[in-house]
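Form predicted alone, single chain, as C-alpha cells, below.
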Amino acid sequence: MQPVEGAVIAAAGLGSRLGLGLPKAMLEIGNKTILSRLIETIEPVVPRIHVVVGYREELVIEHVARWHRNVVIVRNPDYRTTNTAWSMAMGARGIPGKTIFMDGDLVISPESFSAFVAKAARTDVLVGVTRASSEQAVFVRTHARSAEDFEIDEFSREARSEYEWANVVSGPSNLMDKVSGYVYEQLQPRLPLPAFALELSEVDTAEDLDRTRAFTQRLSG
C-alpha cells in the first residue's frame, strides 16, 4: 500500500483545437471553471495539488490565488515548445511519492475519482480509461483479469474499441521524466498495465464541450 501523495494538473497548453483563446481549464461550465471542478474533486482524497501553467498563465494564477489558496502553481515558460508530459514532469517536482497525472480539461465524477485513488494506492502504475466518446480519442484494447479488474494491452488511434485513454495515470512522481512524446506513448512499453474505468468527460473540441456540459448536468443530478 502506497497512498497517493499528490496530483499534477497540466493546464499550460494552448487549447488550439478548441480555439477560444484561453486555457481549457478556465472554461466555465455551469458558472464554475473546469479547473475549480477538478480541484474540488481531487482535494478530499489527495493532500497536495500542483497546477502547471503556461498559456495565459495570469488567468489561472489569479483564479487559483482567489479560490484555491492551498494549490501550488508551477510555471512552464516553454509551453509553446514542450508537450503535456514535460509539463507533468515539471509539476511533479517536490512531490515525494505516488502521484496522479492528469490533463486540466477533464470533468470527473467525484465518486469515480475517489475509487481510482483507492486503487492507485494498491497499484504501482494505474491507467485511467473511460467509455469511448471524444472526437479525437486514443483507444485502448483491454482484457479482463477478473470480474472487477482489467488490463490495457494496446493504445491505438485507429482501432476503435469500447474504451479510450482518459489522460489520467498514477505512478511514481518521476513517471513522466525524460518523456519526449505523448503521455500514453510513455506507458506503451510498460504494457500490459492495470486499468480503471473512470466516469469523466474531456474537452478537446466544440463537440466535446457540448458533451461535457451535458455530462456535468447529469453529475449535478
Given for the second form:
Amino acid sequence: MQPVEGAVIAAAGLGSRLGLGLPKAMLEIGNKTILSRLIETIEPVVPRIHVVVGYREELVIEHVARWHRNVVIVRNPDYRTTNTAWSMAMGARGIPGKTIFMDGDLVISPESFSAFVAKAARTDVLVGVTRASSEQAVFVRTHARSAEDFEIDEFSREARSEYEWANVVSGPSNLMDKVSGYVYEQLQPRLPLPAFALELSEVDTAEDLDRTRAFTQRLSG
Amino acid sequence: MRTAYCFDLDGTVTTTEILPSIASEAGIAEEIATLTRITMDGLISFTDSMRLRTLILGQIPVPRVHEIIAQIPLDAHLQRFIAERSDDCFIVTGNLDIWIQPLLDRLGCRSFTSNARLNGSRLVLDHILDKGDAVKRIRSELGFERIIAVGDGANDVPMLREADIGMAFGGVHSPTASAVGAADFVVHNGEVLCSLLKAL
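Structure of the form predicted in complex with the partner chain, given the form predicted alone:
Below is the entire complex, every chain and molecule, led by the chain shown above.
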C-alpha cells in the first residue's frame, strides 16, 4: 500500500492540432477551463498537484495564481524541443513518492478518478485506459485477469481495440526519467501492466472539443 | 549532498514589505511605493534604488526603525522551516543590516545583506549586495553542494539563476515576470513551498 502523493499535469505543449493559440488546458468548457476542472477532480484525493507550463506560460501561471494557489507550477522553457514525457519528468521533481502523470487536455469523471487513485495505491504501475473513441488513438490490447482486473499486453497505433491509452498513468515519481519518445513507449518494455478503465474525454481536435462538451454536460447532469 | 536554502526577505519571508512599513511611519509611503514598484519592475537598478531609499529612509532614527520591524509579520511556515534547519538556511537580502538585525535575530539563521553604518546621525551605505555573489560564496566558501533559492523580484534574478533550483514565490504579491523567467518553480502558498522544499 503506497498512497498517491502527487499528480503531474502536462500543460506545456502547443496543442497544434487545435491551433487556437492557447494551451489546451486553458480552453473553457461550460465557462470553466479544462485545467480548473482537472484540478478540482484531483484536489480532493491527491495532496500535491504540479502543473508543467511552457507555451504561453503566463496565461497558465496567472490562472493558477488566481484560482488554485495550492498548485505548484513547474516551468519547462524548452517545451518546443522536448516532449510530454520530458515535461512529466520535470514536473515530478519534488513529489516524494507515488505520482500520477497525466495530460492537461483531459476531462475526467471525478468518481472514476477517485477509484483510479485508490487502485494506484495498491499497484506499482497502473495504466489508465478508456473506451476507444478517436481515430488517431494509441489502442491497447488487454486481457482479463479476474472479474475486476485486466492487464495491457500491447500498445498499437494500428490494431483497433475496445480500449485506448488514456494518457494517465501512476507509478514511482521517477517513472518518466530518461525517456525518449512518447509516454506510452516508456511503458512498453514493462508490459504486461495492470490497467484501469477511466471515464474521460480528451481534447485533440475540434471534433473532440464538441464531444468533450457533451461529456462534461453528462457529468454535471 | 548538502543543500543550502536561500530566502529573499521582503515579501518572501515577511508577509508585508519592510521598507514601505518604515515609509508609512515617516509619511512618505506613496513615494517609497513608487520607488519600490519601478525597482521591482526593473526600471531602475537595485543599486540606484537602494541608494535613494537609504537617503530617504535614513532620516528615520534607527531605534524607531527597529520598533517598526519588530512588528513585521512573518510567514509562519517559512519561519518554522528556517528554525528547523537554521544551519542550512540563509536570508539573502538587499536590505540594510543596520535596519533588519532584529528580524535576522528572530529568524536565527545566517544572512547576506547590504551594509550601512551610522556616521553621527547620518546613515552611510557601505555595500550593496549582489544576490548572485551571495550564492557563489555559499557554494565556494561554505561547502554547500546544492543551492535552492526563493525570491520574488528583479533583484532576486541573479540569485535564482545562480542557484541549482530557483523558486519564484508569490505568497504576498505575484512574483515579477523577470523572477518567474529565472525560476524552475512558481509557488503561491507558504505551506506548499515548504512541503516542496522538504521533498526536493
